[in-house]
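Only one chain is included here, represented as structure tokens and corresponding to the form predicted alone.
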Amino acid sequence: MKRLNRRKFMATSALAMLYGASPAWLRASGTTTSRTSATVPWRNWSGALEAHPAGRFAATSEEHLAQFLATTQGAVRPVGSGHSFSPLVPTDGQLIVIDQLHGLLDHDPAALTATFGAGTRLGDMGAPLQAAGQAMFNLPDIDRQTLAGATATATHGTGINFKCLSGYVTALRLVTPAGDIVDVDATSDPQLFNAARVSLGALGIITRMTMQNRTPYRLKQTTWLEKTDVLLANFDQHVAQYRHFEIFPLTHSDYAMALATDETSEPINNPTPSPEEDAAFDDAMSGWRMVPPAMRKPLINGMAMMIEPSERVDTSYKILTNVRSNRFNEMEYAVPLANGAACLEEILWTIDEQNLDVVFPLEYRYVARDDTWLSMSSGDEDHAAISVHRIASEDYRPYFDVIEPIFWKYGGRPHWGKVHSLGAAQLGRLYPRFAEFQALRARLDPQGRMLNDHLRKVFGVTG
């Protein structure tokens, strides 16, 4: 077999297709909130979550939203693009839609800051920032989330020198459950500022955010396949060498894909893979998924050895994010950096030992600490983030139920937007400022308007 050059391999929407996933997706049987209602049902991106809200309120302005909250009662939940896999949105109350509160509102060329409507999709921020002479320091892998949703869940990218998105927020505007409009920054109210940057949508509705940025830059991304144990042994060396470095361990295999990214002045070179290249890769992969998990390793190792290294160069925001067309569900935990490799190795060992029929690669990367109250890396140490995925047409629960206790063993904190089962008792031990957040939430929302069943469990609210 000739060698295959799959430039985007697992870093693009072909990630699921790599493992034979059908482009057609079926709704997995995950957690749902389903009640009789005459309104149109809401579903999240993966299809695993469903709700029948009493209605939807689409705010046309901050004043419009404030008036609605001040003159109504009952449960409300903000909704963005539906990219969270945890049930943050489902409610039988009102969904608050802030899609119309979007776009670049202001920017400061000297300070390199920019203010966006909180309903802006991350994928719509790069071009206007570029035109304004700015660029974001980092971005998550998927850019379909709204700015408000991504920061509320401490969504992050890759890199030991880079905080989650919330760590770059310098100011925000919050409409409280009572309808008050409050501008918050580190000087005006440091406690509310550090809580609201990662709020799970529990303190009110954020309508705009100001982000600290930098000058525009170009990135060169290199991918290659190498044995997982070798990559882990050299991981810190690669982290020190590259601006961004992460690996995607292949299940039932000795190999992982390495993804290394650095700033460059090289010309843009990021062509779309040719149909012939895609066909050759798909032909090489066809059929093996029907092989029992215990017998897959020789096939996947053989495939991995056929993949050639590849490179691409483009504007930063076009390299840092990817389009994911094939849907999945995800669990992600962040463990203290010193525990990262051992936690990952135990997960891979468990998948092999129990012959778990998993076809989606894992993801392993570092995230820098920050001073928010509830991000995965808040506090005085950096963290390693580890993700496991399941194709949306498959029930993720048996797999995630096996893996989640391994994260707990290594001191893991759950990503707020990903599947997890923790409640207030466990979370209070993981986050030193958790009790303070609970008290602040109760003060801002004494009636619990911003809560749903999931958040009541998270914050330990009864009744």
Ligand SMILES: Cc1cc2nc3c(=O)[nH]c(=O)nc-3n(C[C@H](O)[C@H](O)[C@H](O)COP(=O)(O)OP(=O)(O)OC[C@H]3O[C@@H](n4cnc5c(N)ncnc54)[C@H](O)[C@@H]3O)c2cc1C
Second form
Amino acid sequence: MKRLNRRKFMATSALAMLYGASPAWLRASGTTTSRTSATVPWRNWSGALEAHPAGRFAATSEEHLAQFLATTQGAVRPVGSGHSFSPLVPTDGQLIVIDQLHGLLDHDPAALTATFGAGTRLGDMGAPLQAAGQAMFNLPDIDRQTLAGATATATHGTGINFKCLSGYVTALRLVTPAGDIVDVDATSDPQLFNAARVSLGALGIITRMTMQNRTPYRLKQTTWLEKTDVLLANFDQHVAQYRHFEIFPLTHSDYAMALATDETSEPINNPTPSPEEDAAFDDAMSGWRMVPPAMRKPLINGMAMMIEPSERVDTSYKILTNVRSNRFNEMEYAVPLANGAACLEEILWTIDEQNLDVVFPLEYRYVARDDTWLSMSSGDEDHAAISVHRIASEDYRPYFDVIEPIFWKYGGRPHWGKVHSLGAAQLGRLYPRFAEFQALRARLDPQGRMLNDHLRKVFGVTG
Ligand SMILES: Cc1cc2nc3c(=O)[nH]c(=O)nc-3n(C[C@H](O)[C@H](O)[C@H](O)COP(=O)(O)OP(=O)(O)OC[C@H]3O[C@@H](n4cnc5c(N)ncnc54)[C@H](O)[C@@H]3O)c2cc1C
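With the form predicted alone done, generate the form predicted in complex with this ligand in the same format.
Starting with the chain above, the whole complex follows.
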């Protein structure tokens, strides 16, 4: 039987849903909020969220932004690159855009810290950091998010020793809803610092952030397919052995793709996949998604067994992030680490048992604990982050509605930037400092001008 390498497999199988390229958002039929006429619509990355803001305020400087907030009234919502799946951004007021507040502003070679404009995309940080002799400890799956947007939702990568991005913020500048410019760090105002590092854009507009970094490094990533139960049985060993480890369990299959990543001094070897090769395999196997879910297992298992392990080596930030051009919607919960495997197994069992027609793989990662008030890993426990996905053109609700209670059963906290249905009552039970955040938010924004319907539900604000 012909062997497949990982890139070919990913271009032609369920994994292509994550790694492929198709403008599915053009066909998306999603939730619509805040519709008025004669405005330029805003849509999120997946296309499921749409809003018609009254206008967009593009800040050219911190002073410009402060003056705008001090001299206007009414609803405002900061927006990053629109990569959240939850309706954090939609407003019929003003969208605050800080794209022009970007780039490396300062760095400290001794402390290995660097300050960026908060509108900088994560993907625009790696090269200037490298030139300054620094690199970020970890990164999420993609690098299109802004620094402010990513930290606002506690965006994370994988690795048992690595916190979410917010855990590496050492200082930030906040323009409050009243238009005051405040510099915040762990000593100047520890309460505000620990709240503002994961703030859902509810405390003000963050204009710059200082990150703790390290020296530049190179990573080698090894990818292989293995039976999910074997991977789970050896999970603790893999997690301890590799700097980063994650798995993508394939639905309606016994297999998962494993990604193990470690520091290396080996030469760079990170070839771009050949489109011709991928197209040939795409032709050969494009029909498998038409097979009913209950009959897919032998097909997917057979494909999985043909996959050869692969390796790539590159500068850290080029290995840690990927391109996800095939649009989808996602729900992710962080469950206490000890519950991770059982929660994942119950989700996979439920998908099979209820014959749910899901082609997207799940994703299972690790995030270390931190001391912010609202990160999904805040507190004294490390967490496992488990994601489920649905192609953007399909209604995600029926699938996510079945899976979400499983996350609750295992003590999960929803990713702030991904689909969830929780309100203030449930969230207050999940976060010991939630009431303090609510009080701080009310003090900084007594008029509630930074709230939208979603945030009113999240923070329990009525009227
Ligand atoms: C393809 C894809 C892959 C992803 N991969 C990961 C992953 O690997 N790990 C992970 O944890 N998440 C992941 N996410 C989720 C994503 O990282 C978060 O939703 C993130 O918050 C999006 O950042 P953004 O810049 O697009 O911000 P937006 O989605 O535009 O906004 C997010 C929040 O930030 C606030 N905000 C934006 N700018 C400011 C500001 N200047 N001041 C204050 N608040 C502000 C907004 O008001 C909002 O509350 C992924 C999302 C997608 C679409």
